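First comes one chain, alone, set out as structure tokens in the form predicted alone.
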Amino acid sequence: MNVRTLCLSILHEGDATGYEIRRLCVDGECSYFIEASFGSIYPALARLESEGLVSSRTEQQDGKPTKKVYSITPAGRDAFVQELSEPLGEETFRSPFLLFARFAHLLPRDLVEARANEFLRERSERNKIVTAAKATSMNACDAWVINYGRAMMGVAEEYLRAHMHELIALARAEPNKDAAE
């Protein structure tokens, strides 16, 4: 998938700004799906408008510039199942907590059980946010995503939570003293 299958499949929902595109991408439901950034996304739907895929419109809005609204065409529908229709791209996983566990012993363990815990918060808490969700207001598949998404969530905090302590365990016991000054 890439930036333009993103966009029509939000805007296969419905219209949509290119900054309601950007918020849906990073805090919203299509955050889980692939990264997308504005120096991607607008890019992406001028090329979309200019193969007529999708359409715009301005509309004035009180006390604030113009904005511009993006719908998708019926030649857009179609070009989006055609690209879900195409092989899947590798899936990526990224996480900073990752690269920062990666490197564990080189930390003191107050800083690394201080961080751990962090992101075992933040992960639990975003689990409560998807576990929320109300699977009866969505239609099947979008409950199946959100279901395997609880499941993936669920399984790592699981993880974290029995093996925070070995982790912890692997910093260094003494701060660097040369880090300090």
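Could you present the same protein in the form predicted in complex with a further copy of the same chain, rather than the form predicted alone shown above?
Next comes a single chain, given without company.
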């Protein structure tokens, strides 16, 4: 599941610019399971256009740079459905935080606490995005996916809030804490 297919999926739901596609990947309701940067989106869009799967028009705006709005073509829709029919790529979940957490006992408490708080903040932000998504202006499939996200993000935040202090307690006590006393 590459950036190319990702772009097609977003354009299938409606017209967008490269910039907007990227924003959806960062702030959108589905941002918890998709990812793409400018450096991959723009070339993907250009390639898609050269293949006739999307078309573009430039739109002037006052006070803002000219933008290039992409639309999916009928051929693009076909290609997208075709792509979805092929074997799915593997689910990818990589967590630097969990790897870090496994070795909390080696690390200073301050650091573990900072990282745990950081992680909680990120998780609850994602949770907020997915929880805030309203059922209006959303088809049933999207709602299904959002609800899956809500369930997952929900327990993640819950588990963290309930148990992060345990992890912090397992970290190494600062050596010069009582020395200062």
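Superpose the two forms; the largest set of C-alphas matching within 1.5 Å is the rigid core. Numbering follows the first chain given and starts at 1. All values reported here derive from a predicted model rather than from experimental measurement.
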| query | finding |
| --- | --- |
| CA of Pro96, rigid core aligned, shift of 2 Å or more between the two forms | yes |
| Rigid-core frame, C-alpha of Asn127, shift of 2 angstroms or more between the two forms | yes |
| C-alpha of Glu118 off by 2 Å or more between the two forms on rigid core | yes |
